[in-house]
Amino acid sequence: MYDKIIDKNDPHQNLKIHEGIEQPDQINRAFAQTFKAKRQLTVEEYVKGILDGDRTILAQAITLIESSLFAHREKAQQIIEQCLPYAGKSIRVGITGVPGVGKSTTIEALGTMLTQKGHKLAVLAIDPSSEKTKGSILGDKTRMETLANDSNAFIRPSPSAGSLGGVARKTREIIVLCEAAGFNVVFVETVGVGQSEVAVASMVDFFLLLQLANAGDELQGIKRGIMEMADAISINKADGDNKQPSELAATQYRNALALFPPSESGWQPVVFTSSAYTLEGIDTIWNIIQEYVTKTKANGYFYNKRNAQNLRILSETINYHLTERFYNDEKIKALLENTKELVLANKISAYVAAQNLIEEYLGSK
C-alpha cells in the first residue's frame, strides 16, 4: 500500500526511504547442523565413561534411565547390566524429614565434610512433581551450592512424576551407575515424611530421620512406621534458643524408641541433636553411620538386607513389566473403556471386571 503513495524515484518526494540492513538469521545454521550431527554414544562408550568417572557421561546415562522412550530404556538396561559388576561398594544412606527440617543444609554440611576426608559422594534427591502439571522444581543444586561445585560430589535431582514405584526403580538403577563411577557414599534424599520413605528404605543401608523440636507433639506428629524404619534420629536446628527444646525432644524420642521391639539388625536406633548451621553434631552423623555399618556387617545383617532388597527389586520389576504389557495390549485397550463404563453404571462389579480383563489378556497369549 505504501509503495503506491511513496515513489522512491521521485526527486520531489519529501519522504525518503533508506534501505535497511539485512537482518542476520536468528538461528546459527552451522551450530544447528553440528548439533544435529552429534553422534550418539554406544553402550560400550557409556560404560567406559562411567567407569572412568566422567560425570557428563554419567549424567547422560541417568537421563536414559529416566526417559520414557523404549529405545532409551533398552539402552539404559544394557549399560546397567555391564556396570553391575563394579557396583555395590558404597554406603547407601536414606535421609528424610518433614519439609523445612533442613535436609538440604544437613546434606551439604555432611557431604562437604566427607569430600574433605577424601570420599566421593553422590546425592540423589527425589523432588515432588505437581499432580496437575507433572513438573518439578528440581532445586536441590541451588540449595546445595557449595556441594554442587565440589569435584568429589555429584548431585542429581529426579522428579517423582507421581509414581513412587517408578522413582524407586529408577533410583536403584541410578545408584548402580553412581557406584560404578566410583562414588563410595550415596545419599538418597526424599520429599518428606510419607510413602516415599518406604520406597527409599528398600534401597539404602542406613536410614536417617531429621526432626524438629517445638513442631507440635513430637511423638504424635510422625507416623510410627517411619520411626521404626529409622536407624538414627537427629533433632536438627539445635542451636541458640532452640538448643534446650531440642535436647528435650531427643529425650522424648529415646523414651519412645525404648518401647519398640528389638530390630532384626541388632542395632538400637540412636537419637541425638545437631545443627547444620553451626555444624555441631554433623560429624556425629557420620560416626553413627560407620558404627552401624561395622556392626551389621559383623553380624551378617548388612549383606542379608542387600540380598532381600535385590529380591524385592526382582519382584517389583516383574510386576512393573506385567502391568505395562497388560495396559499396552491392543485387545485390552479396546475393552478397557467399555469395561469402565459398565463399572460406573453398576452393571458389573469392579472385581469381576478386572478378573474378566485379566482372563481375556491371558487367553490371547
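Note that the rigid core is defined as the largest set of C-alphas that superpose within 1.5 Å between two forms. Keep in mind it's a predicted model, so treat the numbers as computed, not measured. Residue numbers count along the first chain shown, from 1. First, how it differs from the form predicted together with guanosine-5'-diphosphate.
- Core-superposed comparison between the two forms: CA of Asn304 displaced by less than 2 Å.
- Taking the rigid core as fixed, one finds a CA shift for Leu336 of 2 Å or more between the two forms.
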Contents of the next structure:
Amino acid sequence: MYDKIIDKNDPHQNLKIHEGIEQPDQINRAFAQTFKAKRQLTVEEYVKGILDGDRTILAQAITLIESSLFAHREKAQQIIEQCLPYAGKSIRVGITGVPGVGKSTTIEALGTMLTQKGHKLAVLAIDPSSEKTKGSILGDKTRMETLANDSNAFIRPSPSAGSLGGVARKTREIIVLCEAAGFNVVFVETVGVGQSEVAVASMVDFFLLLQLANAGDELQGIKRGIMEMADAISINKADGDNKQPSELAATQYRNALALFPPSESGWQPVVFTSSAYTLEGIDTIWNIIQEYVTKTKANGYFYNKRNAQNLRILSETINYHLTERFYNDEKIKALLENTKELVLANKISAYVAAQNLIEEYLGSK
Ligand code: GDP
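Next up, can you give the form predicted together with guanosine-5'-diphosphate of this protein, since the form predicted on its own came first?
Every chain and every other molecule in the complex is listed next, the one we just looked at coming first.
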C-alpha cells in the first residue's frame, strides 16, 4: 500500500502531499505567528506602523537605521523620508553629566512624572564608549525599570557601531522616527566627557547638565565648553546631608555663569538643585524647559536653532557621502597606499599629495 504513497525514486518524497490523503495540521501555530512577525515589512508597512505608534515596528525600523547592511540603510532612508513630514513636533532635551551623577535616576523620575501628565517620552542615548563597553549607557536593562515598563515611554540604548559622527547621525534619524510615532518629548542622554556633548547639542532644543556638589570641575571632567552649552544646570543628589552643600554649589555655579557672555537665545542659563530620591526640584526641570521653549519660540531662536541644525545635517551628510565615495573608489584605494609611503619618505608634501589624489578622483568621474 505504501508503494502508492512513497515513490522510492523521488528524493523529495517526504515533502510530497498526495492527493486524497488528508494532511494533518503540521504547523505549530505559535511558530507560524513568530514566523509571520519576522517577515520583512515593506516600507509602507513600516511607515504605517510607526505613524500608528506601534512600538515593535518602531524598534524594528530603528534596527534598520543601525544596521550596517546597505539594503537595510536604503530601506531606512525611505522610511525616514516618509516620516519626516510628521516629525519635528517634540521638545528635544539633551541630558549630560559624568557617570554616577544620577542621569538615569533623574530621567526615570522626570520621565515618569511626564508620562503621568500624559506625555509620550522617548529616551535615546549617545555613548561614544559603547563600542568598547557594548553600551554602557542604557545598556543595562535594570536601569530605568519603571520607564522601561511604561507604555508611554520608549527607551533605546545608544547605537553602538561606528564613529561618534555615525552614532550622532543615526540618533538624529531615530529622533525623526520617534516623533513620527507620536513621542512628544525626546531625551538624549550622554556622558559628560566632551565630544559627545557637541554632538548632542547639535540635535536638541535644550541642554541640561547634571552636576554634583563637592566635586570640583576637574573631578567631574566638565569643561568650560560644556557649561557654556548648558541651558540649565542642576546640582543633583540635593538630599540629606548633601542638601546644604548643593545649595552652595548652585550659588557658585550661578556666579560662574554670570561671567559668561549672554547667549543669542536671550536665555540666561538657570542653576538649581534637584534630587531624584526626594523628587524635590524634578518638576523644576520640566518647568524650566517649558519656560525656555515658550521664550525662544516667541523670539524665534527656537526655530533658528533647528534651521541651523538642519543645515548642519545637510553639510555633514554631503561631507560624509563624498568622503565615503572617495575612500571606496578603487583607483584611490590603489593610489593611497603608495601616496602614504611617499609622504612618509618626504618625497611629496601631504598637501600636494592630497590635492593630487582629489584631482585624480575628480578626473575619473
Ligand atoms: P548615571 O550614571 O549618571 O546614570 O547615574 P545613576 O542614575 O545610575 O545614579 C548613580 C548612583 O547615584 C545610583 O546609586 C543612584 O541610586 C544614586 N542617585 C541618583 N540620583 C540620586 C539622588 O538624587 N540622590 C541620591 N542621594 N542618590 C542618587
